[in-house]
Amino acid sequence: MLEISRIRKHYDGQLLLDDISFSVGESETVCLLGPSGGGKSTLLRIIAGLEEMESGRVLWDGQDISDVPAHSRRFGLMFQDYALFPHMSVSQNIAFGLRMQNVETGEIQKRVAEALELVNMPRFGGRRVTDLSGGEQQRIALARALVARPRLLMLDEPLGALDRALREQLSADLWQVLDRMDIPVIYVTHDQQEAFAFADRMLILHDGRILQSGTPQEIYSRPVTPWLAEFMGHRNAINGEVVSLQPLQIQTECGLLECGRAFGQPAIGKKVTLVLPADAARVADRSKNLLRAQVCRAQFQGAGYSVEFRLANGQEMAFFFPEALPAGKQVTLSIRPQAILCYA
């Protein structure tokens, strides 16, 4: 299907995309995830043919389409701001691209009706887009991207302009639409939960490069760098020094910790960073991996509590517990060795 090969792009004298290569398979949804301003939208525009690259290739089914104009690539692109025409009706907005392609009027009407049905808005064709809510405009923008029956669909932060409640509601609707379309999709977002919901495979774009590729489960549980661990929500980090390799043991300011997963090449005496996921701790008095801590506060988060602790060295960490712990209580935290991520 789609193959991206060694794309490079500078912006304002800075390297924005550096040797980007990946593929998207048939019916696969690939999420490009990374911080805002990292080049994700630029990469989409290059794939769509709306922006030039300095080097690299865009291939479809093995054929190089790098020089094929955007309107001939048959790729659908939905922009973050929707880019709807305020002076047109809903139907006119959806039909705009088909009219530019000189599609016959009867066929246009048929496809517009199908697209409106697909996004569950069959009776909205005559309305002006300025009369629609943000969520309704999002669906119309999606219908316009789908009406041309694209062979690849690209979505640029499609839920980014919506409030959280509406985003959660439309996320489920969008997933159902994409599932029915059964075409390859590139989904750009900076929101981890969105990527988890949609991705068959995630690509982490950072500093112009693809830092890691894998399923949402793989990247969440095994981020390859401390930066990515923090980006994925693992914000508890502590420095230490390797004192044993079999088992891997790290001496920290708060005690000796044994860990099961290492990235890089740990060696005796080497400085490392340990990342402790929020679900790695429990209150217990066991023989190893113990941290003495004082409860600072507990924040309710629906399914449980994020409990903040102050460790013996004054550092603060937060772990997830099913029940709140009283502020000021002195506790002993037991950290599961297999949950700890060690970065050499």
The other form holds:
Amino acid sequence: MLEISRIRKHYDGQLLLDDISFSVGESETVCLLGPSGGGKSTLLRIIAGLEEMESGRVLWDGQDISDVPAHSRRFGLMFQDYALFPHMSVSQNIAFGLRMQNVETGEIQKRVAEALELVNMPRFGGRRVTDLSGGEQQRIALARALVARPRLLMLDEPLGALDRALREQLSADLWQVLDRMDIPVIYVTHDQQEAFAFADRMLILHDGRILQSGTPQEIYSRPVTPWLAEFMGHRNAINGEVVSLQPLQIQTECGLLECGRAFGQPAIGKKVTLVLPADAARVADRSKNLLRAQVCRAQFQGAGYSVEFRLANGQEMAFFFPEALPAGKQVTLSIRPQAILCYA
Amino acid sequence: MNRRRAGRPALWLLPLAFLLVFYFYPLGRVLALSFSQWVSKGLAGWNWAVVRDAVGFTLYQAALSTLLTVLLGLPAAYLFARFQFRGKEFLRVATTLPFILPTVVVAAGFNALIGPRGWLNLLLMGAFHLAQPPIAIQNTLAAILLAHVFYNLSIVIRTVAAAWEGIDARLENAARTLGASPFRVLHEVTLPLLRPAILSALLLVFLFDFTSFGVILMMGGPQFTTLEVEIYIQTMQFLNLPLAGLLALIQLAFCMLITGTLIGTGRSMDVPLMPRVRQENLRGARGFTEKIFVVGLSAFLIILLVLPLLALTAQAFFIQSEAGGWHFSLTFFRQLFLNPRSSIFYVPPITALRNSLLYALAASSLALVLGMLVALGASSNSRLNRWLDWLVMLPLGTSAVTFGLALFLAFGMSVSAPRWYPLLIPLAHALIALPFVLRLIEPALRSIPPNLKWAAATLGASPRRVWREVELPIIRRAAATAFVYAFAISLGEFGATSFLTRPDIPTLPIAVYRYLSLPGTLNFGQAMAMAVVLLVVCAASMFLVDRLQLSFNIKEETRKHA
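Since we've got the form predicted alone here, give me the form predicted together with its partner chain too.
Shown next: the complete complex, the earlier chain at its head.
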């Protein structure tokens, strides 16, 4: 299907995209995740043919389409701000792509009605787009992108402009619609929760490169760098020094921690960073991998508590517990060795 | 590879060729003429007294007019930006109208009010049984200043009121709660925030006063000659073309200096069309002082801005009978259709209306097409484009008379020229209107978020269809506004036209001027009637522009795309 090969692009003198390559398979949803301003939208525009690349190729079914103009690629692109045409009605917006394909009028009407049905807005056809709410605009933009039956659908932060409550509701609707479409999708977002929800496969774009590629589970549990671990929501990091390789043991200021596989090449005496996932701690139920800590406060989060601890060296960490722990209490935490991320 | 972002420089070719032939070549002729004189006669061969007097008086009257205009304009802007009062809508329209009124209409209006045959003099003569008109303001500096204030007050009001409206009233309130007196709020909060707007209004008004031609010619009389008037006199009466050329070059240098200052300091050359003030900053007048201020100032503005036009209209429709009474009559209008033997034209005066409308139609169409091409060509931000964009704005810094003289020298001097050179009139008008057209179309085109064009492209629209289906419909109203604006500019243009007109193909402003300068009740009445026609057409255009301004604007803000 879609294959991107070695794309490079500078922006304002800075290297924005450095040798980007990946492919998207038939009816696969690939989430492109990365911090804002990292070149994700630019990459989408390059794939769509709206922007030039300095080097690299875009291939479709093995054919190089780098020179095919945007309007002949039949790649749908939905913009973060939706880019609905303000001088056209809802129906006219949706019909635009069909008119460009010279579809006959009767057929256009039928497909516009179907599209409105698909996004649950059957009676909105005559409305002005400027009168729609953000969520309604989002759904119309989706209908407009889909009705032209693109070979590939690209969504640029489709939920980014909506407030949180609406985002959760529309996220479910969007997932249903995308699930019904049997086309490859590239979904761009800077929100990992969104990526987890939609992705068959995730690509992490950082510093112009693809840092890691894999299923959401793989990337969440084994992020390849401390930066990515933090980006995935792992906040607890502690420095230490390798004291044993078999088993891998790290001496930290707050105790000796054993961990599973490490990223990089650990060696005796090497400084490493440990990241402790929020769900990796229990109140002492083993005899090793212990951390002495004092409970600062427990924050209720619905399904459980995020409990903040102060460690012996004054550092703070938060772990997830099903029950609250009383503030001020001294506890001994034991950390699951296989869950610890060790970056050498 | 996709080249859409590279812009469309090829679109520049036509406007550029147009500018080259009808702007730079004629100006080059003026330069060459004066230069050859310089070479043959040296510095001594010029009548420097004429030059000195003209430059001196031009600067003097422009400075005085500007000062008066700003002094009156600032309180008026305050009135518009902060107060809600009865009759405001009417006053808004009244302050909008002068900007687009032809100079001849303004001159005719003041003539009808305070001229020797004006209502004021007639009234006083009737009341005190005088044989001579007691007020002799016509042909004085005061008349010139009055007309300039009338003319340019709207620029100050609109520019400053728009800025003042943009200042959140809460800022001023915050300063008050922090202990600042109203005077200190004005001095330390409001005026510093308004300074850019005031300065740009000041420069713009000075530019217009500096290049004023019709007003000086018609209201100042022979003893007051600015550079513009002197150029006209040297060309038309003394045929001293080298001196006219020299004066034109001096004029050009001054204008470029002022325009350059305006553009160089990043000040806007645009006058906001209509300030529509946000409601939350408005309030009714409170207390005695404020009520006096609001009522007094609005009454004064209405007298200044509306009375001349009313006087003009009344002069056109009322005729004095033998017995001395006044009665309603359409005589002057009927006379427009006749072509008496003694006529100064070879055609009935009403043909001037037809000529003017045809010229205006041609000129505004041309200006719109050129403006669209330039705006599209300039849609990418390359250095070349910025440079070209600046080039197109140059006509704004060229006075109408300089331009008229240049075209006259370049195309009007040969034996066969008189047959076709009236065709130059729409070309000249188009060039004069072009900067205004551009300033309306370019922002409209730039306000279209790139995402809209990209969305259309990914939906299968070729660049041509993107233009036709997305860009064009969105800028349609701006384009229509620009067209009407250009139309009104052409309709009232006097300075350049006065060099290019032919007696048998007069335009309406030329006809009004000619009739005004002739003695006799009938001529005066006909001048008034034609000025009324001009006034009506221009007011209608302004009304149309106002309606068009009510249009939507794209709400989506242009986001940064990284």
